[in-house]
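Below you'll find only one chain, the form predicted alone, shown as structure tokens.
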Amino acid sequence: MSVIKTISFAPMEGITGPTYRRVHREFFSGVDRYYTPFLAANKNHKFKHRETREFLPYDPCLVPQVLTGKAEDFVWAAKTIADAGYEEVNLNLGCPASTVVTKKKGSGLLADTYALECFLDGIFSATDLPKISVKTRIGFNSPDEAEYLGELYANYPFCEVVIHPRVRQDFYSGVTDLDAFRIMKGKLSCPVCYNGDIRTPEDAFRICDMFPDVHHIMIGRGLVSDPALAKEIRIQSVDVESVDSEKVDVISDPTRPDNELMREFVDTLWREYSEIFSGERDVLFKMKELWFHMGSMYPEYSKQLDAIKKCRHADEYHEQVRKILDR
């Protein structure tokens, strides 16, 4: 079995903000790095307050991610983030949202390879930047674009390339294209991270067995659905000696029953969100969004999960959560 040295939590807009990340790390081990949802760098060269909260105060386990279509704006953002103590900034070339793509940002930059090359030239001609990694798709329209994009990225000193093996048109549906991943990876000399459709420990081990030189996996929806997934991957890894002593200690520690841990996790999130948001309605919205993903762990509770979607008051919500987790 190949060694999984690093597990990262992929950014998910509206879900994996600073409160969620902090509470997740409090309850679940196994994640080495958390990536922020994208920080929008624009011509005003000023982050919004909610974006500043994503990376301040400094967090050594955090990698800030930046979205922009202008090299000068990325350079400003990267230097600002570096001034806050971060050694790495991640460039978002993967977001498939139409509101992003139409502005030639995120995966929208992949549609115009000349513009993308000029953009990267502008970034890497700057000095005094932190390390730059990139999160990319294998193409905009076709997996056939993976080879060219891999060759293009190889021309720049990225510290790492995170590859989500879908094209923009796929969004997050369909099967990941592992052949295109192999082709793009083969063009790169820097470390490569795999991202996409890891929902079980077996998924993680399968990817790393297929690509033995890939030791970093990034998980998004799989970890939101099962917050303990990274820990489960660590526990099931047969090569415990490859994991540093701190992680071995975590793996060896006895744990509380899963339902008890999950109950404390969601209750803590409720309390934390209640301190941030002005009203119960906003907290309910956040928790419903989480249960939309976490519900996949509890298929036998479809009635209660449906009730969570429809509930309008806190007491209704907590009643359904009790029915699911108090057993």
Ligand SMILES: Cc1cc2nc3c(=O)[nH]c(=O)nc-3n(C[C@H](O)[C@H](O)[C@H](O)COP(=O)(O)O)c2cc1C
Given for the second form:
Amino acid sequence: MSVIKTISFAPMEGITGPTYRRVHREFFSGVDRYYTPFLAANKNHKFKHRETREFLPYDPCLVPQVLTGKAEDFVWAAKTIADAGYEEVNLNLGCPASTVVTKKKGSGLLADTYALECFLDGIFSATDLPKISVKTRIGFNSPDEAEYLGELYANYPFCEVVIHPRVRQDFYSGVTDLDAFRIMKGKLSCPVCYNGDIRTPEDAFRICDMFPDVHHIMIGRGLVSDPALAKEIRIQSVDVESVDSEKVDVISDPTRPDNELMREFVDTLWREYSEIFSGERDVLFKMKELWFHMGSMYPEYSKQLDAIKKCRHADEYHEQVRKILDR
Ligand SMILES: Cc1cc2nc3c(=O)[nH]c(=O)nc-3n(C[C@H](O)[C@H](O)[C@H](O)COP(=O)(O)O)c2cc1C
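Right, the form predicted alone is done; let's see the coordinates for the form predicted in complex with the named molecule.
Then the entire complex follows, led off by the chain already shown.
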């Protein structure tokens, strides 16, 4: 069993913004590092107010992430973020959205390796930049691209490569390609982080068993679904180290966070979102998105989860939440 040194919360645009991250950290331990959803670096060299709020004030547990296809815009963004105190900036080479891909940003850059090389040359020829990590897929069309992309990344001084082993065409569905992950990782001498489909402590331990030199795992949907997942991984990894590995299954029954804690967590999010959004509709929209993920922890409450999906007013929402969490 390898040691999981770092567990990070993946960037998720529309979900893991500053309010969510702050409240998550207040209620659930276990996450060492959070990433901002992508900050778009454009040619006007100005972040939107909403984007500035993502990384200011300085937070030592946060890695800001930048999305752009232009080296000079990345350099501007990285310097701006470094000026705010950050030692690392993460480059997004994974976003699969068509609006991003067609502009040769995110995973769109993986489809044109010449443009990608020019982009990386431009970034790494700049001086006074913070450390740069990258979050990448294993290819645009096919996992066969993993080897070449790994070789390409190896030419640059990335402080870390976060690999989500899917191609752009997969978006977030289908199975992750662990062979392609191994191939890309094998080409790299810098630290590598694994990201994709970790939903239980067993998933995390399986990845760490398969790849003992991977000490950093990044979790997105699994943590939104079960906000206590990182803590559970930590608890179980201590248990796992102190017991016979054959007993892992006995101690790793699926659990879910205490209802009272979850109730406080979702109620606090409701209150905090109500302070920043002007209307109840926006708050409901945010909470519905969270329950879309968290619902997987409460399969026996499908009726109430359906009602949350459809509800139009705060009191209907709170009534259904009470039914799920007050027992
Ligand atoms: C709604 C949503 C928003 C996302 N936003 C971002 C983003 O801003 N930056 C990024 O690098 N990845 C983003 N991702 C991808 C996640 O960070 C992560 O790579 C992906 O969900 C796979 O990991 P998981 O299986 O642990 O969720 C997003 C994914 C989803 C579902």
